[in-house]
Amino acid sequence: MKRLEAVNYAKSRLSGLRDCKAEAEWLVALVIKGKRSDIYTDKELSSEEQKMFLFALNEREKGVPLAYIFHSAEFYGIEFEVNNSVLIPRPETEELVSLALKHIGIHESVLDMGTGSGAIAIAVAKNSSARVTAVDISKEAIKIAKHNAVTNNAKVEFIISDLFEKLDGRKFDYIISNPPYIDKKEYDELDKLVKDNEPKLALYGGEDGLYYYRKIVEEAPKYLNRGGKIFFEIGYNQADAVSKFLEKDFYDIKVQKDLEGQERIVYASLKDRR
């Protein structure tokens, strides 16, 4: 089977998906370990590639995301291993990292709260001189994150912890978090592709989707150095609520929109309580 034939065959098998053309192109590109531009040729798939192609196509047809089939996702120009113990890194989270990096100074300390695959922590460590610590309640997630740090030569300290539980006495210059923020109604109506594959622990933020913001904001002042900052990724309709939570102990509260025009990031500075 030629690469172009494989694309067309995959497209016909995945016709029920919203963007079957892109799905088919990415599937073949991942099979050949190349770019989407490499697939439009008459080059034959090797026997191993053809075997992988048919396996991947069957899995994708069952509803398994490509990132989980190939155990790989790109984030901030870095390749991450992923499985169904961790959330697949999203492009909008790259905007959270980019904004935080504009603020992080030389050798400052950063806490990534709820690290999952380690995407935020590793991207920050690779693109700054920051001392990075990352926590997650999931042992499986921390295992994946540690592996990703090693394969990407990133120096990150990983701790299994329920939020700040294992950080007693530690302080940081920055806290960055993309916590679970999907509320009950939205979770019940979530796309089957996400709901059936990605971990609920990394998605569900309680009845109103705000549980983790409340908890983190309440405890964060004890774990931030003087002048410390906090950065959150938020759901499209959560900016006002998260900003309100921050008002007690934080100032200079700002909201930033993502490239799609949705309010996506809330960040603020710790008030000086001297």
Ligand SMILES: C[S@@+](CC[C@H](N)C(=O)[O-])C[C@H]1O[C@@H](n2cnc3c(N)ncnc32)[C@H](O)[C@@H]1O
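Each form is matched to the other, and the largest set of C-alpha atoms that superpose within 1.5 Å is called the rigid core. The structure presented is a predicted model; accordingly, all values stated were derived computationally and were not measured. Residue numbers count along the first chain shown, from 1. Compared with the form predicted together with the ligand:
- Candidate list K51, L190, A154, F70; rigid-part hinge between these two forms assigned to F70.
- Remark: the rigid domain rotation between these two forms, smaller part against larger, is 35°, computed from C-alpha superpositions.
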Contents of the next structure:
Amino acid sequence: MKRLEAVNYAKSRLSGLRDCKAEAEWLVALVIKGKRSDIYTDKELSSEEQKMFLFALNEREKGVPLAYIFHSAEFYGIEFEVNNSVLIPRPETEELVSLALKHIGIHESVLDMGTGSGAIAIAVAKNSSARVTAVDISKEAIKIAKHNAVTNNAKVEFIISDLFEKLDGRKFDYIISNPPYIDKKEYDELDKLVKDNEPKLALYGGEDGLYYYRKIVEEAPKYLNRGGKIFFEIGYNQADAVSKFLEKDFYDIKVQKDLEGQERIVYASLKDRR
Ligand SMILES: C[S@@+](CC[C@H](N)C(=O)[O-])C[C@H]1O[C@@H](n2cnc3c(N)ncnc32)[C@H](O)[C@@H]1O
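Okay, that one was the form predicted on its own. Can I see the form predicted together with the ligand too?
Expanding to the full complex; the earlier chain stays at the top.
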């Protein structure tokens, strides 16, 4: 079977999916360990590739996301290796990166709190001149994030730390965070596929889902430069609560909806306390 035939065949089998063309192209690209542009040739799939192609197609047809099948995910046009120590970077988080990049100026400093696969930190490092630091409590996550920085040629400083614990005396112009934000009820009802493939540490935000926002907002002023800004990804019903937390030390608190119309980002500027 030729690469292009494989794409067309996958497209027909995956026709029930929202973007079956992109899914089929991405699936074949992952099978041949190449880029999406590499599929548009007359080349035959090797017998190994053909076996993998059929296996992956069956899995995808059953609903398993490509990221779980291939341990690979595309985020902000960048390829990331993922495993079950990290959250698969989500398209919603690309909007957080886009918004932050509109604010980040030349040679400013950025902290990605709870970096996971390194998605936010690496996307910011590759698309700005910022000095980027990324923190995670998980040793395994930092290992994979470091690997992703190397394979993507991104300069990021990685630190294993429980929130700000290892950042004493450090200050940043921006803190960006997509912390765990699923509450207990939602976590209990979560799809088995997600629970089996992604770590609870990356998903569960405590009984009310707001634990990390409270902690980060409380400590952030100590770690931000004057005029610093904070950007959070939030769950669909968390904008009011997170905005309330921010009121004490931040102003110009804004909420942005995602492409689906759900409140998805809260961002704000540090109050000046001269
Ligand atoms: C929702 S995931 C986000 C991962 C990545 N930033 C992304 O957007 O795809 C949250 C991350 O926070 C990390 N985390 C959980 N508790 C933490 C803590 N106390 N200190 C630092 N990181 C923590 C988890 O290990 C996980 O990688």
